[in-house]
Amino acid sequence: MPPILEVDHLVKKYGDFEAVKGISFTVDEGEIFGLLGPNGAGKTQTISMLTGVIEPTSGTAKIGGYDIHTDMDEVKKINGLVPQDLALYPTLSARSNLNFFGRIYGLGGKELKERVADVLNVVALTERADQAVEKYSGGMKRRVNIAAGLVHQPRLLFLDEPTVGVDPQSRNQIFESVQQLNRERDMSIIYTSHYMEEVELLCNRVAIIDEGEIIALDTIKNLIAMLGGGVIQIGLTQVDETTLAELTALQGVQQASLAPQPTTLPAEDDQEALEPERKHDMVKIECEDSQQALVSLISYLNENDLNISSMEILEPNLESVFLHLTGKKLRE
């Protein structure tokens, strides 16, 4: 069965700058794919390129076997498209606004009424359809919305960052949504998060895309395989390439290496009590065996005599997976 999605070297520039460099990569049918990334990433761009919202630079998509530049409405009619602001009407109800959206797609009548109660019940909202949707609350409000990318039936679905500001019970009601819709009409759902574990639950592949470039596309699993016996990182004065050397070659570690510094600065009054942090460098152990590189670590370091400011232990996930590859945390 070939791929929903098909996305071959798309670029986005506004000017002089490059927001998506020529990425490239397929959704399965059936499948639900994770794009993850900080802020100004790319993800919200690239999406917004494969439904229609903003015009590629260059390169080109295909979705269900249609070209995104050629055939948009055949894509439209295909694409669902759950964006990260809300798109409804507050003064309505939740069923009106679905009925809004469903007339958009050219529904009417007895389908437009089935599909309205179909999505209402997807999302459990049934029983408050038909109260005014400023009375919701904000894990609610989300979910009408996604129920307004649902009510023309797409075959993939964009949910970008569909739980940001919702409560718990909403937040588990999505999930539970997302699942039923994959595991009972097969549908093919493109999936962005700030939270690894939403990722973790409900993908099966992962892209890690950072500064518009895709650096990562993989399983969940066969990612976290890469770190091996996870990763160590600790705050040191003086590193030398010697001392990376030495670290390199303690028992139970695969690579020590400086880890990249924040780029951002700080606020004028804040430099002097900055001062003393900046004659620390973060230095990044890569372990085979977490234990073992821990206690030859801090062997080495007491015998060195050397000061710590920092040490945290990353523990084989797809958080550290991300920090590892970005430098990154992915809230950042």
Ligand SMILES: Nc1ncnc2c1ncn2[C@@H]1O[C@H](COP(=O)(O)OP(=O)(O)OP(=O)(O)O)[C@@H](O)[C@H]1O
Contents of the next structure:
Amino acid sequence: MPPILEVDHLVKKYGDFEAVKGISFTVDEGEIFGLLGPNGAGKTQTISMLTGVIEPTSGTAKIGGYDIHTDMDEVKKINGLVPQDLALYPTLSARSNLNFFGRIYGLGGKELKERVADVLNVVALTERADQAVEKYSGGMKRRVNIAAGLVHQPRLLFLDEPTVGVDPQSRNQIFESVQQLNRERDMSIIYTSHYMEEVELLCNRVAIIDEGEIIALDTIKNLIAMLGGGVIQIGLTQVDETTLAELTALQGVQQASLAPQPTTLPAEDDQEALEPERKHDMVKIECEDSQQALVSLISYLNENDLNISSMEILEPNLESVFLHLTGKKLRE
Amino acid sequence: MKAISVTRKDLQVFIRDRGAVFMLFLLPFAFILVLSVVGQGIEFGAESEDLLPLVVVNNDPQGEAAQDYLAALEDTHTIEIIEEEQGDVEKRLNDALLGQALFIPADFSADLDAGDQATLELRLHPQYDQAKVMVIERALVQASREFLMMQYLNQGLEQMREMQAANPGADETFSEERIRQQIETQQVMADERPLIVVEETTPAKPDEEELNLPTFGQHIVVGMAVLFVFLGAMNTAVSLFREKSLGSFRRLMAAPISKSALLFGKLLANFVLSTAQIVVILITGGFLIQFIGVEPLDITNDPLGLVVVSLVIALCATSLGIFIAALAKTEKQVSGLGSVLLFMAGLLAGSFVPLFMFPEGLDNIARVVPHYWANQAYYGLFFRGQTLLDIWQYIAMLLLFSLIFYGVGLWRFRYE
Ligand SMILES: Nc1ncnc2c1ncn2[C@@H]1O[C@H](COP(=O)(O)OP(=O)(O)OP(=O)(O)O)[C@@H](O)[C@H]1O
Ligand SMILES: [Mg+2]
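With the form predicted alone done, generate the form predicted together with the named molecule in the same format.
Full complex below, order starting with the chain above.
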């Protein structure tokens, strides 16, 4: 089966600033594909280009075989967009909102009525459907927001952070809906989030995106396998090449290296407070076996009288993968 | 078809927005009721110390009688005479920049000296306030009496002197009593066949006898219709801004509907609302206000003209809406600055206070706002007895404004 989505070197520039720096990926029919990245990574910009909300600066994409530059009309029929911000008319009822968006997709009459009833059912809001959206809880609003992207039965659904500001109950309901849509209606889904737990739970494959670039793309299993036998991060004073070499030689350790420092610079007035900390280096130790490595590591540090300022054993999850790749946390 | 869905949705949103409904439908209704009732009590210049200015064109500058008459008019202490040139005054009257003017004919003094009837012409602008007209009329009548009284008195004294010269001993004959009697008999004669008559005309239809001068209430109905329909532009602009801030434009951009269909649907909704506003206001002013004792507006003069003018005004107000949305940076700017500017434009165009009461110059500036042309078009239909053909220039101006607003709006409006 041909992929439902092929993205080919998409770029979005604002003046000199590149919000999206030429990303490429494909999504297979029937897949739930995750776009994971911190704030400002370029997730929404990417989705906006694929759905025709904004024009790409360069590059292209094909959706269901149609090019986004030449066949946007066809593309729009395949796409369903659930925007990051609630895009609903607050004074209208959920049903009126859905009727409106349905009509914009050319639905009408009995068909529209049935489709609206169906999507209300999918997001479990049938009972409250005739109440004004502004009277809903945050979670319920999110669910109407999703429903509005579903009325026209898209083949490819873009969900842009659909769980922001949502209580656990609604969140679970949303997960169930997403899985149900994927399984029972063969909907391909692109799921954007900066919550790695969500992506881990829902997605088959994930693209990790940072500063407009895809820095890793694989199945979750393979991504976590990048961490190998585990990763330990320790903060040490005065690390030199010899120390790193000796650490690498320890039993259970695969590779010791200086962890990349976050690229964001502290604010001017923080400079002074930061001075003493400058002496600490973050060492990233990739292990063959984290338990064994930990034991040998501690005895080595003891023998050499090295002070530990911090220590963290990274769990094998996407959060750690992100930290491992960028030296940054997904969320501050 | 999709555009119609947008229109339908916007109307649904509108009726749920109590503030907007209040603003566009109930507020003009309230303004008309209150202002027209209050306006009935207003009598310009009658009680105040201020003199009512009256432009006078004296075509009989050498005539003694004309000068005496003007002096008598000044002596009424209600009128301030401003003498001006004929050509200038006529132009301003025609351009509706002047409310009233008194013309003294060249043969005024000659006619009176010959004992013939002399005619003064009082030209009034159709919008000119009835209360002021009454002040002027009263002053003219009073001046005529005063003037004639002086004439008779002079004649009487003249007679007395002649007789006294002929018969120096007969003091008794010319008592004050006798002079008074004589004047009074002449006065009675004068009232039966007045020597001075005042003819009232309006520039638009100088031949017509019957005048259709608006009352303050009728003036206010037109003013409020125009003011509030244009205030509706704010609603258009706010609605466009909301789509942006709600993010619904984003969703719609991803849907198979063109930007032009989207914008057209939104404009159509506001066009429908503006038209509904006009209908409500005209029903109020043409019918309902009679139940609170205010004379209603006669809107039946030219039904076709009325429909065309109203639709063009609604169109102009709607395109002003996207113009505002395109130029404003935030929704706050629209509702704050926008409403202030729209109110001021209405004020400038004479929606509250008639234009002829404006200081000179300011009434010319009024032409830069579409409200002015809308007011003029309605004045033509309602007060000057004009029809569609007579007021086409105003309609053309409104269409020109619409085109500019729409063009700039489409060009500058950002969907993001
Ligand atoms: N209209 C614009 N003009 C200039 N820069 C923009 C514009 N829109 C977005 N950006 C920038 O592009 C970058 C990517 O933004 P984007 O919204 O795609 O991030 P995101 O990954 O969706 O983040 P979040 O998780 O916060 O939603 C950001 O740095 C943002 O500031
Ligand atoms: Mg985003």
